[in-house]
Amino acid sequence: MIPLFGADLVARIRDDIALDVEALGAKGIRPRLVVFLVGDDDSGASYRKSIVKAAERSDIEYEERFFPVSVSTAELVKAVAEQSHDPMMHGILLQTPLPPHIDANIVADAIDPSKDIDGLGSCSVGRLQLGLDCFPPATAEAVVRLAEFAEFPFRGAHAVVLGRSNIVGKPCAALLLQRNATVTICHSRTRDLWAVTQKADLVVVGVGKAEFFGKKYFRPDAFIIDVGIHVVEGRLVGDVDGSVMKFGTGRLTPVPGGVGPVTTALLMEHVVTAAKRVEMSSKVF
């Protein structure tokens, strides 16, 4: 397999962001992002640090709102809605998962769709399924943008998405359909999974099982996008067994260094896009 690194695509996204931020700055606008965090669970600390670093690099004003694990759905909704109504705030990110007593769907729906930079709200989800303008979940978009960057021929290709989550599997399938791929979604109840994936031109792997998928699951010339990320004996690994890299002539995103950096870069792109739309709408009036 040939490694499909995210670095070159990230560099291109950052260059575009820099130009847009400079143009906005000349008009007195600085993109602003607020991230909502609940509880003291440190499992998402690495992801949060990458967002902080990306915001600083892109000259995006970054703010965090921390809440105790005891916060209620109503309290969180109120706080999110306040930021949604702030005309000076351009992007809102709700770090998930939330504690089980909080209704994440209700909180996500408190985010103004024009500021919903990770496509969590039902309005964003619906618009994505209809092929209308919206911010898709950044990880799902990163999958498709990486494949595009590597010039994967979507039209008529058979794409298999492993996993049916709301933030990766389902939106990824929608984005692939929009590019005229023929899409199969597989999950924990799929029979003879390997027989399905072996026929695929493109396989998106996001099931949350560390190094589970070996070479028997893939065609030698397949494009494989590994969304999984796990810590195993101090190593960061994906859902795909690392030995697959020695197999075949296709492409495989490494973990780390594949989907993750592109996801973070796209979140920043979404914030800047939201700021540009605010600037454009102000011209109309």
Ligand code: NAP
The other form holds:
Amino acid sequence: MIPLFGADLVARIRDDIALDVEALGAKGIRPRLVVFLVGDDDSGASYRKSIVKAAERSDIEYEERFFPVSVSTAELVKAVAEQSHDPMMHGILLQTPLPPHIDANIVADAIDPSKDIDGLGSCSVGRLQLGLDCFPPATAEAVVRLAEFAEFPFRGAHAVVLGRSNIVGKPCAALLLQRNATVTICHSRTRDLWAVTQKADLVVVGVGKAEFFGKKYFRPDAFIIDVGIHVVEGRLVGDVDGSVMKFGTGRLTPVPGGVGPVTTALLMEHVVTAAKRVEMSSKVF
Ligand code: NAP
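Could I see the form predicted in complex with the named molecule next, after the form predicted alone?
Full complex below, order starting with the chain above.
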């Protein structure tokens, strides 16, 4: 496989962001992002660090709002709604998963859809399904933008998405469908998974099982986008077994260095787009 790194696409996204941030700066506007974090669970720490770094690099004003694990849904909704109503706040991100006693859907719906930079709220979800302007979940968008960047021919191609979560599998399938791929979604109850994936031109792997998918799952010339991220014995690995890189003539996104950095860059792109829309007073949704 030929590795499909995210770095070149990230560099392009950053260049575009820099131009936009400069133009906004000339008008006295600095894009602003707020991230809501609940509890002191360390599992999202590296994701959080990458967002802080990306915001600094892009000259995006970054704020964090911390809440104890005991916070109620109502308290969180109130805090998110305050930021949604602040005309000087452009992007709102809710770090998930939230503790089980919190209704994450209600909290996500407190985010103004024009500031919902990770496409979590039901308005963003619905608009994505309708093919209307919205911010899709950044990870799902990273998958299709990476494939697009590598000139994957979506039209009529058979794309198989492994996983049906709301933040990865389902939005990914919607974005692939918009590009005229023929999409199959697989999940934990899919029978003979390998027989489905072996026929695919493009396989998006977002299952959450470290190094689970070996070469028997893929056609040798397939495009494989690995969304999985796991720490195994101190190493970062994906859902696809590392040995797959040594076989075939297709493309495979490495972990680390594939989807992850593109996801973070797209979150910043979304904040800047939201700021530009406010500046142009052309909030379309
Ligand atoms: P999730 O909510 O746990 O969903 C996993 C999905 O995989 C479910 O739909 C599940 O099916 C399906 N699944 C589980 N075992 C399977 C199997 N053996 N065969 C086929 N399907 C199976 O996970 P997620 O949030 O979508 O995340 C998936 C992975 O992406 C994780 O490794 C996560 O860390 C990573 N991730 C990466 C980024 C990034 O920016 N790179 C962002 C988010 C997540 P059921 O629905 O039937 O249970």
